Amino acid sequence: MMDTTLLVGPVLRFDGNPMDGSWQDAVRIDTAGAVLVCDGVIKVVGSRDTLLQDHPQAARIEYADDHLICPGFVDAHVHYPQTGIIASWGKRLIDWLNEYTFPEEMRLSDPAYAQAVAARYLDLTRAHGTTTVASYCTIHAHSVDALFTAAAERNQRVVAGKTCMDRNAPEGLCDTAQSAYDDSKTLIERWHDNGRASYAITPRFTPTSTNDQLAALGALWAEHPDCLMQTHLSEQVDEIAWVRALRPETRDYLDTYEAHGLIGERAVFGHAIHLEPREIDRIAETGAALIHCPTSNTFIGSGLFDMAGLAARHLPVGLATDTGGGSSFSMLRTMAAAYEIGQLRGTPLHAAELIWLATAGSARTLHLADKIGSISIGYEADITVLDLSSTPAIAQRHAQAKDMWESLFATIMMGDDRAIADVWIAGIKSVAA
């Protein structure tokens, strides 16, 4: 018997990508809406009246006219080996990698403890409204394991992959180019297309793994080129000097991935703040991928993303909180933050183009676009809704609202867990662990 479930209430609807022209022509939302869930899979869009005369059948839950039912929102690049150490005070990119983060991926080595972290990571981030991660694991083929394992629990889509690093990190934590290789193989064969699971080849980033390691992987995704592959570039100017004295004979950081076929339409590298005029271009004939992470681009002293300018040049670019270096696990806070950086570039997102990178544009980028990220039929049922009155103060906002804009700005701005009235995961409601 079909699981039918008919959601009444305003809905957002994408009809394009805001970034591209006109946030009026590309997103909207429809005050008298209704969504029909059937099976995991949204089956009709329509308006709430003619669903209900169509389907009276269906189990029917209503939101009132203060709440907003969203895509659930896709969180493009995180660590979830860092939910432990998530707003440490006081370092940068690689202060920050020595005395929080590898200390903190060492206890991973523990697959009790992997298993817990997983759980207890996947479990905050649902309570934020987050349905989808991309996630970088440790070197511990276990801790990939754990992951998947709690999404699979939850019926979660989710993106991870085995970080890989061969040098300039505790030799705990140090794998070599071929156990890198075998070990990355091993878990595509074992998940990528495992039910909700897809894999993402993964190695930090330059400075952690040699010319060798980097020509490992890129041969390993050259034989799985249907994966992903995630890293960082240009976090940091002094990380950006780091690369250039470790690999002197190549024209720029991104070339240290270039060099060894780590480029392409299915790359996804995080941060981008300070790209060179040529990595741009090379970004933009390839198709790959850049993650916008501003409450770690902030909380670490990174810099400012240029979100217009790289949008501008159409390049797929998606949002993030990069957790641990994210100070917060919401997609609420990290459009709040993407909206402070626009301001501070001269170039403030409108809540549309927010909402539109926190799910389909961060979709895109995982190109998992034809499968989550809007409320369209045949997509996923992976939904969260919204209450934007959530607190007194953000009530008392959107009470003074012009139009539903105006009030889902201000959970933007204002919002945390309590605006996160409901979350759907294929279909079924989330109960809070």
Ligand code: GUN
The other form holds:
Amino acid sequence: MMDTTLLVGPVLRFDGNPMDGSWQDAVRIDTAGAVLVCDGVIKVVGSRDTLLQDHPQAARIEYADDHLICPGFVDAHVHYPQTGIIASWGKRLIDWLNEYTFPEEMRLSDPAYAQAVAARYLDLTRAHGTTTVASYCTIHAHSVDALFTAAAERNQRVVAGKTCMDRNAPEGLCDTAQSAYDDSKTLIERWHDNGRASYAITPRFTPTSTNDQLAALGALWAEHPDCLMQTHLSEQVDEIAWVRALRPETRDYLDTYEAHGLIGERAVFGHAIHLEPREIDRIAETGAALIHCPTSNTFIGSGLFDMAGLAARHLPVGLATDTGGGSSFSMLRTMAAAYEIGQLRGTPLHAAELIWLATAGSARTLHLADKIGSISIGYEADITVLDLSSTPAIAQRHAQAKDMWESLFATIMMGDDRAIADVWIAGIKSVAA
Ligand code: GUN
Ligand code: ZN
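I would like to compare: after the form predicted alone, may I see the structure of the form predicted together with the named molecule?
Expanding to the full complex; the earlier chain stays at the top.
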């Protein structure tokens, strides 16, 4: 017997990329829409009347007209091990890593603690409407097993990789070039394309990897070119100066990766705020993706990502919390911060662009755009339903909104986990943990 569910209510639809032209041509809201889900997959998307008539046997879930059926949020750059130190005060990147991050990541040397954090992290983020994340783990191979196992138990699509570091980190958090290669290879064989898991080769960033380690991971990627490769790029000015001092022979920060084959279509660079023109040209040429982490960039004091300039170059750009450098688990809050950074640069993003970035845009950077991030036929039914009047403050704004876009924007700017009415994972309604 097929498991068939009909979700009825306003539906967010994508017909293209709103960053590429006018958003009106690419994104729309069907106020009298419906979505038919069969065995975890979206089978039909259309009008409420037609689908109710054609599928009378389906289990029916009706959402009121102040709700919006959206793709599940895709958070394209996170560090799940930093869950416990989110919102730690007063440091900039390098001191923040040494003071808060590395000691906490050290605690995940205990497999039981890693398992507890992985489970807590996925439950927290799902409660905020996030159905897929791309996460850094710690140097411990078991921290990768912990996340993929927790994700498999929840049937969630997750991208993750063992973070590799062999210098400029505490002794207990360092691997070697050889062990980074060996452990990552074993994890790829265990997890890549295993159910809904996919593996990302993960050198943390140039300051914490020797040339030998970056070369070893470049070689591993060449052997497994269908994996993603995720790392950090040009997040903070002091970091860039450090990279220059460590690698004076290179042309720029990107070149420190390029020199070891760590660039390509499946490369995903987090932050990328202070880019040189050559770096932008090279990223555009290779098709590599950039991930904007706005709450992190203001929280750690990194700078203002040039979304408009980079989108004009048609670079794949995703959106992410960067938990725990970012100060929120919520992709709504993250969209709000992206809007605010756009305002500071004089290029505000429309609600349609923000929600596209948090779903289809992020999915595209992870090369998952044919599976998740859109309410479209054949897609996996990872669906987040928003309540657009979730608090008295938002409800009174919703009551005065002239259309759904105005209402959605108020929820983006002011909403939190209370705005998440339901989360569907591969067609099954998720229950709160
Ligand atoms: N650069 C290298 N590691 C990290 C990290 O854990 N968080 C952030 N925000 N930047 C980094
Ligand atoms: Zn990061």
